[in-house]
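Just one chain is shown here, as structure tokens, and it is the form predicted on its own.
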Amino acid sequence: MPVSVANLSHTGMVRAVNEDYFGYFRIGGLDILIIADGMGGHRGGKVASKIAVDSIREYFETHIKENHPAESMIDESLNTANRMIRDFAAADPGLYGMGATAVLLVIRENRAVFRHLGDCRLYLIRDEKIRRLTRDHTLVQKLLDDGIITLAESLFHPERNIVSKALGGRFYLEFDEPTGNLELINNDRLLMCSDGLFDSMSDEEILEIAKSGDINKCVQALVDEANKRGGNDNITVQIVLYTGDKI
């Protein structure tokens, strides 16, 4: 198989509950990977992230035979997850306000297509260099973009966890345009993670651990390092290794 995947989720050293949830599914020739980071309290966040992953998997299982382009299936599956989370929250007062940030990746042959909402990230590691493929939907990212704060200030900003986009928030999702799209080449690594990883490690530090070697060991080492640095949040990581020839 041209795609190998390693993944791991950990509660961290501070939180009592893991509100992250992830999935990796191979459906109809597509490799589908998602990480969802729940919001809305211990109960609500955990429920929202699981709904996100489960509803996206069910969407692809139902619609894959229709031969839709990956881009449209990604958008439709995320919209489905958004509605499901909102419906569950409306039916249970204890779940009011729950939601989830997410990153969704679909690989077909040598093409990777992706979307994200909030601050779950996707990185490309190629030729021992790392490039962030997603841009956080957060207040701090906007302050950075507007030149109001510096990168150093952003790392310790008291409102760095405030997100502007998430599943379960607004009735209609607003996506970045265009959909993320990448042609993969041999030995590319795609790294997906929740903010529990990069809140404690720089991109360069992530690269040093993940750029080579067995991907299962890399995933374990990343989680271990984040926990060594305090483990202040849930930590979820998935690494994809592409070993197919360029088409």
Second form
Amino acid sequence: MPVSVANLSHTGMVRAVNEDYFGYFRIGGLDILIIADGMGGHRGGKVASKIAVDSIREYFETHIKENHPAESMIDESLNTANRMIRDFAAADPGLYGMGATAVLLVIRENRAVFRHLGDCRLYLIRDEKIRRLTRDHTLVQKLLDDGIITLAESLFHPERNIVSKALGGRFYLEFDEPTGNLELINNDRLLMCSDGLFDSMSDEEILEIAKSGDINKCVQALVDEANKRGGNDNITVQIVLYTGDKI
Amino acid sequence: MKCPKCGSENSQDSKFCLSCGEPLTRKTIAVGVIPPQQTEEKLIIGKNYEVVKKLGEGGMGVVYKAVHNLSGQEVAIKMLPPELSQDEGIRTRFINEARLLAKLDHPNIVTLYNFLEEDQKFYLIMQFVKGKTLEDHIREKGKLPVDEAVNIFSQVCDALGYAHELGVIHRDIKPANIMITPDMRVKVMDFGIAKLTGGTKLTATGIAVGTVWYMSPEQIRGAELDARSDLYALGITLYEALTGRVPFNSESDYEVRKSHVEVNPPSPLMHDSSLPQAAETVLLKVLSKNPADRYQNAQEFKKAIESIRTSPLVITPEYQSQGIPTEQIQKKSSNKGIVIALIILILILCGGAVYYFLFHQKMLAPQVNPLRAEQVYIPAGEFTMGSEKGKDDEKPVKKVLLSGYYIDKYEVTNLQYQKCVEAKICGAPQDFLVNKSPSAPVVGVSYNDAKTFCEWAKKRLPTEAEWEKAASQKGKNTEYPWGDEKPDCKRANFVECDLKLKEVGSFVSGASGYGVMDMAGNVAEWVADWYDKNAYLTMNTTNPKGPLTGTYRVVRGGSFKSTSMDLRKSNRMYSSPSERLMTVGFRCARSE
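Alt. form predicted together with the partner chain, vs. the form predicted on its own above:
Up next: the whole complex, starting with the chain shown before.
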């Protein structure tokens, strides 16, 4: 297999429930990875992230075609998940207002295609360096980009919790263009995570733990470290190790 | 349950009024968006408080009205969202803050009697206040007479001055948090609650509507807040009370935040030139970006507010009570009067005047009469509704028979809608930063607004089936109104074009087989039906009117932000009937 995957999700030390949900599926020659971080209401968050992962898996299972571009399947599957969450929320008052941030990654041969909504992130670890492939859809990120606040202000901003894009919100999903796209080379590591990880750790600290060694041990060490630092939120990590043609 | 808007009776569990679409659960204490009520058994909180009814529910938790079973005292009880009380950090902060709030004892502040923890849930036991919120009061009156506003706001200043001296910052001053009793006394509620409940992840769209309208620049930057931040928020509230609108409003909450930090507010006199000059001076000072340039405490602000009343330019109370027409409208009508008088004079001078006058009137009428929007007749007959290639909610495909009807050739324009606003029938559309040319389609109107307009124009909203038939090719089931060719920017305005709203009728080659324009792209359109994804399974195939009830209304046709997928004539979208969107307008229809 050119791709190996390790993943782990943990409730953290403060929250009562884990509203994160993740999936890794191999369907028709594609490796599909997703993390959804649910939000809203009493039980809505947990439900929304599960609907997101399940409906995306179902979409790929029923719609996968040999020569169909991964980009359009990603968009359609996210649209399906968006609609599904809205429909569930419309039908059950207890789920009113639920939603989920998400990152979705599809690997076909040596190409990684991805999209995200909200503050789930995707990182590339290559040559012992870490690079953020996604830019958070958050209020604070936007205020920072527009020069309204400084980096220091952004780190402790009381509204760090506000995301501008998510599944289950509006009936239009507005994606960043173009779709994220990356050619993989041997020994690349792709790391996707919910905000529970990077809220307590800098990118460099994540790199230190994740850059080498057995990926199963890496995900465990990342979760342990986030918990050691308070575990204020649910923590979910998936690491993909791309080993190219070596079988 | 009686609808507060139109008075019609609805079943007890209805979420929205079946006649006018108004949400039915909104009560005197407004706490953001209120989901449908659930019936519950007799609920006792803290051994003695018997819950009478649920007053509201939102991001800040549930609010109940309850009665103490020994003393008979009526209270409002706020239950914090359970997921918050399970968070250890939030728990500690809550207890510290609640202790401080319990110290507040002032005639203009809703008293916090007690707080308690039970079954891992936190409850705030508060004074129950009869009355309405300032938000509802402004909505009912449009805007407040100057003297009435001065009375209300100086009481709010008293409340804030008192709390600030005790070191308590409100943090969420807005019309919805200011209660007015029937004898016009003010009670400010929810002191510091915003601080208690912050911290859970929210979508920007999940934040209660309008929350950002009242935020101070320093709050947006995430800085420490002091008393002057509350004064800024109260300044915005006063601005709204006097002019009927907030100074910063835009298509996105984000733009509003940015404006608070970077843009100077427009003078309130621009909205209403009959306001005293002092109102401008006071409002622009309290809305300074830098807290040091504002009034430094509530007492100072109160004094300034009272100077508005004593200003010699104050208009008389008799005039105020009629609801103040804006200067612009007054000017227009007086001009019109003069013009008509002149015309009559000239015609009389010319002789044969009466005959000519009548004739002249006839000639002019169609141009100014908004009811004369061009309509297309769609003859009776069968058409194919839905699409096999579409999403699940477009199936099963059905042969549907419709009677003949007329439908507007174009979407309702800004000019046409404005006539209804001027007639004081329609509410003003939400203000978005989009093309507002008179012949651009009106947007920022809710389903309820659209319905009101069409009824005023002696028409109605088209049903979903009527809309889809008018968007089709005669006798053929094509993907798009013009046929099966993929959309391009000559046929339709969608996300691949320049993302700007266009005037109606700009896409002649995108016309449907019946010659109806703009059915794909530019703005999406409200139609009459409730949305149900399974509607086609059970629908009536002769003149279908959609489900009897629902939560969302159907939106059709895609907008300038839509992908080509959403431009398909069978594509179905939906939204809450009260939602005002930048991308959704409407057109009307009428039966033969």
